[in-house]
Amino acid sequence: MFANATMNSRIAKNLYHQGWAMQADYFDPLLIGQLAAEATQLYQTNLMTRASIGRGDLLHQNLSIRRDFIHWLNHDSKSQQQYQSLMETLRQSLNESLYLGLFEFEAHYAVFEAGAFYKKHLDSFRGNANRIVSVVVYLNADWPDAGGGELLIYAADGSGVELQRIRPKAGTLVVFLSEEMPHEVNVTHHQRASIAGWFKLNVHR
């Protein structure tokens, strides 16, 4: 059984309850196996760009704290499409159980080459209204134990105590507050693909 309001509603009790929350097994293999595909495609066809850091005028790379590639979706190809709509239903879920008010969602693939990694960062700051609720999906069948690349989530009271350490295996949902939870992704040992996203409010009323 794949994403359903069951699942939805235990995203929902988790994210209240510690800031983050887990869910195997979200999404069909049939769908993730062609997210993933589109991903390696533009990887390999030179179509991603090296990910950046900061926003507006701050923007820019910096290759100790973050090495992955980045494409945002567009929702021109069909499975996009399809993972568009089941983000939809998230964030529809989200806002009934916790009333959060999310408003729009904006999503990119990611892939990291073997010896790449993200830094211990957030994903928003406070006060900015911009992005409220972080989205992952791991793209990778088959991922070896020893494959590296976990995602770290710390506590989000700055102690530097580590909650959960996520193994990038194919099809697992990860959702976490963006202003709230530090993270990072530790060094892969293999290239490794996923679909970071955010709910974000509506910062234009």
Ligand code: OGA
Contents of the next structure:
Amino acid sequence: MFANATMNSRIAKNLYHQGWAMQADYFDPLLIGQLAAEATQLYQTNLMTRASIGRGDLLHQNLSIRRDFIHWLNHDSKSQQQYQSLMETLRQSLNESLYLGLFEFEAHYAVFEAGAFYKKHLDSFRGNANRIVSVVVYLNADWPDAGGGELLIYAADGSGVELQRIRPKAGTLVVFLSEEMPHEVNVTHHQRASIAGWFKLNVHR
Ligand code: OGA
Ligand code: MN
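Could you present the same protein in the form predicted in complex with this ligand, rather than the form predicted on its own shown above?
What follows is the entire complex, opening with the chain shown before.
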């Protein structure tokens, strides 16, 4: 069984106790295959744009920090709608067990070409944005052991202690607190596709 209530409550529990959670096989491989095909299609037809770190910085500064290409989800396809509806169920589950008040959701496809990375960062800065919970799902079937591109999750206390190293394997869902958990994408040796999403509050703090 894929995405179900038991998985969602385990995710909520781990999120509460350790700030992050991981669930293998959260998504049906059939759906993952369709999402992967769509990501590849968008990438190959140049409909993805180079991701930026915002703050109006220069391209070379940006490139030293992240090198992925993105495309925002827009409910266009049946598979996007299925993904969004699973995330809606997760949102409700997290709100019921953790009272997070998660309200909106935004997500983008991301493609990391071979050699690309995303240096250690937070997805949100306390007090100036409204991303509360980050979710990442991987779309590559059969990720090789030596493929690189792992997601590293670090301790929230800034000690730099590595808590977890996650292989970007198809169907795995990673969930973490956007403002608390520093994380990084290791240099990938293969093209790596994912969807990164954020549950947000409906207020700008
Ligand atoms: C991000 C991010 C992690 C990953 O897009 O902000 O940290 O494993 N992605 O792709
Ligand atoms: Mn991130």
